[in-house]
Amino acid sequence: MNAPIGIFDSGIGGLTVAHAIAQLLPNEQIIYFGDTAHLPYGDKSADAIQHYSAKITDFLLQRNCKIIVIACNTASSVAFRMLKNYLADKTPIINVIEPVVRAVVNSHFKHVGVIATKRTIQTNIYPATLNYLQPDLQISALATHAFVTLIEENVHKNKKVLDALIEHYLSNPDFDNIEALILGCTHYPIIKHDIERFFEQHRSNAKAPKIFDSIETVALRVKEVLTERNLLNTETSNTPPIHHFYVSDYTQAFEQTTETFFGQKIRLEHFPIWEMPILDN
């Protein structure tokens, strides 16, 4: 089916998921919305996040998206059920939490760490979902919200600042014996290698934890759902599909990161989402 895949996030982080989907499904067109006017979602109320997510979903539906991907852990934790109820069986919707949780549970660890935004941690979505599937799993969760600001402002490229912040958070004693770490925010894969390096340097006599993120697992889940519903675009072309990237407020960092991920000049299209009527659910 030659219709686009709709993806949204509060800003840059969801580009990690969008890029993975584009790599796995090269025939598929992507329409991406970064709600840069309202980022970060991590310190917003649940009502506000649901309001933004509803408007963005309506925007993507108006552009005939055949599937919606919530490429944001915070929105996934507080808005997924609301959006799923609204869409019913008309349009499939995927969040970034469930595929990662299942990958972790299938690995049979005993102690897992989770880092995410303040709002995601407050919802307790990761511990609750993990323990539902694996009751004996020990979970250490920590809000690491400053990572999002660092990445959105492109400051993460200053390695001294980034390394200091990583040490500040991950030297937490609760993480001393974790066997795996979930990056519970789609921004965090951008600094995944830096996090891995931290553990390698600080666990000279012990194995570093396995890092889980939503990139490949969510992309695979999108392919699985599209295949099940006969929605995959099977048409081949000599030219790649033209992706569209919308933002609710222009930021230079977003444009630079988008071009880095997709290896081509990207034209951001400004769309003031607050002027849209909210969907009726």
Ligand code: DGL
The other form holds:
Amino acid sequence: MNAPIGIFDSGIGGLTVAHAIAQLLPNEQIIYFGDTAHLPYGDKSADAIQHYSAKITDFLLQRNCKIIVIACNTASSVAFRMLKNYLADKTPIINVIEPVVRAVVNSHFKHVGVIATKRTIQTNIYPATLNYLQPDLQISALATHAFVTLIEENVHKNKKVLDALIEHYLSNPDFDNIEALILGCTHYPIIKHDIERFFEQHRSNAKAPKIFDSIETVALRVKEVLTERNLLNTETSNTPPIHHFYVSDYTQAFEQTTETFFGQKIRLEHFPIWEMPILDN
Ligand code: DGL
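May I ask for the structure of the form predicted in complex with this ligand now, the form predicted alone having been displayed?
Below: every chain and molecule of the assembly, starting with the one above.
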């Protein structure tokens, strides 16, 4: 089916998910919405995030999206159920949490760690979902919000500062024996190798934990759902699809950071969703 994949996030971090989907499904057009006017979601109330997510989902449906991907852990944790009920199975919707949780459970670990924003950790969504599927799994969860700011400000490129922050958070004794670590935030895949290196250096006598980020598992899940529902774009074309990347607040700084998250600089289109007049048509 020649209709776009709709993806949204609180800002531009979800471009990591969009990129993984674009790599796996090069024939599919993407419409992305980053709610930069409300960034970050990680410290907003659940009510506010649900309200934003519903409006953005409407925007993507108006653009004829055949599937909705919530490319934000925070929005997934508080708005997925509500949006799923709202869509009533007419349009499939995928969150960034379930695919990675299933991948971890299928690996049969005994103790895993989760790092995410404050809001995601407060909702307890990762431990609750993991333990629902594997009740005996021990989970250590930690809010590591400063990583988000560090990456958005491009300061993660200063390895001294990044390594100090990784050390500050991940030398937490709760993580001493974890066999896997879930990166429960859209921004964290950017520093995945640095986190891996930290554990390799600090676990000279024991195996470093396996690091799970959600982006590849989510892209695979999108492909699976589109295939099951016969929604994949089967039309062949010599030109690649033209994606659209909308943001609710535009600044040049946002556009410059797209390279960090999407692997290349992309053009952001300003769509002031929160300032639209109420008209019936
Ligand atoms: N996209 C958010 C997440 O994955 C991180 C940024 C924010 O707090 O809005 O949790």
